[in-house]
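In the form predicted alone, a lone chain appears below as structure tokens.
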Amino acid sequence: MTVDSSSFASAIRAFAEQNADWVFFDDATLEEHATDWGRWKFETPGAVARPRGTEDVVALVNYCREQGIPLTPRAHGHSQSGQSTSDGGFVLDIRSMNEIRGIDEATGTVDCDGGVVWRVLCDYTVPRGYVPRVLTNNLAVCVAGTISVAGIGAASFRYGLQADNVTELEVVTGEGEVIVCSREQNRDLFDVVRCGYGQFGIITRAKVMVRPCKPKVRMYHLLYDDLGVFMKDAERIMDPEDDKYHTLESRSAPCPIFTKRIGEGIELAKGMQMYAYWLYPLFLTVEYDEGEDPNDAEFIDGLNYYQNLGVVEYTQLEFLNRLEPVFELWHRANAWDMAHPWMEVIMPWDVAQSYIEFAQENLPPQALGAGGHVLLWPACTVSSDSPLFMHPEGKFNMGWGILPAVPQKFLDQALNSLDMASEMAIGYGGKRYLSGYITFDTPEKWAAHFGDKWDLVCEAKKRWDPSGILAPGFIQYPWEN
């Protein structure tokens, strides 16, 4: 969808002044809005809407297909390719809806806003002996914003993505419906808005499966020198018949060595460059009750790890917010308003070994920048039903990403490598996790990505968004050129 933004901008100044004590346009707010994650593309919206309850998503949604103004929902803004931006037009800041209703222990859900931050709700239901099945490495997100990318985590091994695991949804629709739609209500709906990037609907409202969890955590740091025998070992770990493991979490550590001569192929740069021998660690979960001690040698029997490197003891939410030491690093290094162009991919599992070898191979460790990493997470496929989640066929998966903080004098250079190593992880028959660095242009790359879901994914958005109002910009439908 290409519009002339303005062309509306006098619409938008009306709404947003007839609305002044929701909606806004002053230039500190359109500012905070005006890129996102990623910080490598800069949209600037013509206004800001932060509803206040269901009612007022629905008269903006209205508004905006009566005079044809585009709409991108958002809340922190974690994408990386301005999915979550808008040139001109509103965006729906859905942060301001933000209630926790309760936890329903007979169903093992807590009803929440989509604008409830995933921190806070981990706050509320812990204390109250429970926690959600998935969580994203950061907490700083939002219920609706990782249900309608995937939400990927160290328990997706076991229990999927934060998108299968919700049992009822609110959306409005582009057309301003309020719909409720779950697995056996409106399930046409609840299929395509999980893992629909703000497509079809806007979710307002959702109750999100949680489960008991014991108040201690005790994490294993296992340390693998060969990717093979990584692979292996998680195979077991992800074995559904096993459940004493709680949680999966693994790196690709690059080790910098020493400066070689580099060819052909996804280098940054040519000639002589520096070069990393690659390790492998791996991080491993039990819980367990105040007075209880795990048996640490059964619990880790039979894994073929290089190095135990040893464990580490956590109450639940220190475990929870395990990263933010991390993020502190970022702050200190100012790599935290540095560009994120995060390349994530999911590789089949017989050809991952090779592909993840040759890229490691190619990729400096110096280009990840301080506080970058190299992300890899086995993956359980068959513990997902979110039909719009793409990836290769086959029981397990394996995930790959690049995810650096790059200052902007290389961004051009770090950005053509990303492509050229999305690019060969696609033609290894991969799929790329839809949130980070995308360059998908045409209808033909879309329907690529889809496969045979593309029709669905067509049909869903002239069904539920027929006047294309919805996150215009970022997939490219047939008609639009």
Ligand SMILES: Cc1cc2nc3c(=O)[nH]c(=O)nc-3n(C[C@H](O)[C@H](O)[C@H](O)COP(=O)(O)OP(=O)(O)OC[C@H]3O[C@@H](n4cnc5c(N)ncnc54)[C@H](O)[C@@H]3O)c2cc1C
Contents of the next structure:
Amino acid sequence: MTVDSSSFASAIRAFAEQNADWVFFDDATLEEHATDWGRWKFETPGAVARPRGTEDVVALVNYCREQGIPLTPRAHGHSQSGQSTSDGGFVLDIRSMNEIRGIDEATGTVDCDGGVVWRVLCDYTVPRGYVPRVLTNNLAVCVAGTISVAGIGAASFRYGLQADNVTELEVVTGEGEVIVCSREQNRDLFDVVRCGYGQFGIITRAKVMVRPCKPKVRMYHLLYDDLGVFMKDAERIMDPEDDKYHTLESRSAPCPIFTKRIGEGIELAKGMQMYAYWLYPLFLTVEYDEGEDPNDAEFIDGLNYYQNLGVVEYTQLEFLNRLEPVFELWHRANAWDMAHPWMEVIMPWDVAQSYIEFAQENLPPQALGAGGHVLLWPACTVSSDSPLFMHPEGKFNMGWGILPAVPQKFLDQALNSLDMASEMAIGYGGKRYLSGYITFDTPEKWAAHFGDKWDLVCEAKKRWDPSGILAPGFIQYPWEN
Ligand SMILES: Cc1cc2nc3c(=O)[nH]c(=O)nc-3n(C[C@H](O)[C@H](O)[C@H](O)COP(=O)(O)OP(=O)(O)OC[C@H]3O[C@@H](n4cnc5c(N)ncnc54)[C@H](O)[C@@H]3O)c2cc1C
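Can I get the form predicted together with the named molecule as well, since the one above is the form predicted alone?
Entire complex below, previous chain first.
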């Protein structure tokens, strides 16, 4: 949906001037919120609100509703297609609401504001002997942001999504109503704000499930050179009857070999590109107490890996921050500031191998750019109860994604290739992970994505945000043009 921002620019300024202590429209603030981690879509908001509490969120929603102003909730802005930007409307930056209210040991939850950064939450819970049941690889994202997206982590094969691991949410709907929802009360709202991309309400507070954790983590680094063998072992590791492993993580790692004929190639060698031999590292962890020495054979015997690369010992907090050296490398290679049109898919287990092998065969390693990588994420679907998280049928699914860092001059070429990989995945029965590079630009494409949940999405929009002010432009509804 395109909006004419000039029609409400003066109304935004008026509200910002009346609420100058929490609504800002200085150039630096607008620029900071004009794109996201994707850095290929740029939209300047009219103003940025940093609410001090739920009452401010209600006041802003009511004003936007009365004036017809778009309002996009934003957490840490790590989406990649402008999901948390606004073209001329308000951006509501939830990070200003960041109180942690404490752990309730009886219910196994920590009560916190939606703007709390997961790393800060871990710094709070781990010294108290608890860890959120599911954490994403990057901890610099917010509770409300990942609950609105899904939040897949190394423990998801056992516990599901971060969106599954909340017991209660406080939400301000598009009507300005404050509703507490859970599996027991107002479930219809609870089920659409989880993985709801800010379309139906703004999450202001959450009760996040935690579990007791041990202070030490041992990680086994195993390497596979055969995707089929890797998948057989992954099925075994993910067996819901076997709770030996705490986390499971993996990726597709290209080992650049030489040149061969792929695609168009380059000027001096038509049809020639670098090609890679693909390896599949698998990382498994167990937790243990100080002074304990886990029996390694118990954890890795019977797995059919190609190489055992050894173990790494971490404290619990070091383990949670294990990706930081990778991110540091991206900074050093200037990859952090490049475009990141990440294309992630969730594939049916039975076709995953043929799709992935074909896609990787045609993926020159240099297309990933400095710091780019290829995601490989076996998942067990039985652990999720978030209806709007779309994934293929079957007990197991495979997440796979091309996560490149692209210099602007190669962006068009990269987007074309990513579009092709995305379309092919959908053709194979895959579902896209919606925080990434998404170009569904018609209601029909959205209907195809949501399948039998499309009616639920449309009805929920009409019910919870009838004025259509919340995060317009991402999901295309049939009544918009
Ligand atoms: C380096 C890196 C590593 C990553 N690793 C993982 C990973 O391991 N697993 C994984 O699942 N994802 C991962 N992601 C993707 C990440 O989880 C998503 O991009 C997610 O959107 C980030 O959350 P955020 O806090 O930045 O939210 P934002 O991007 O700001 O927002 C996400 C969506 O939620 C909406 N929203 C924001 N706040 C609210 C609110 N208060 N109420 C309602 N809706 C709201 C926004 O409008 C937007 O649609 C990674 C991303 C990066 C950049």
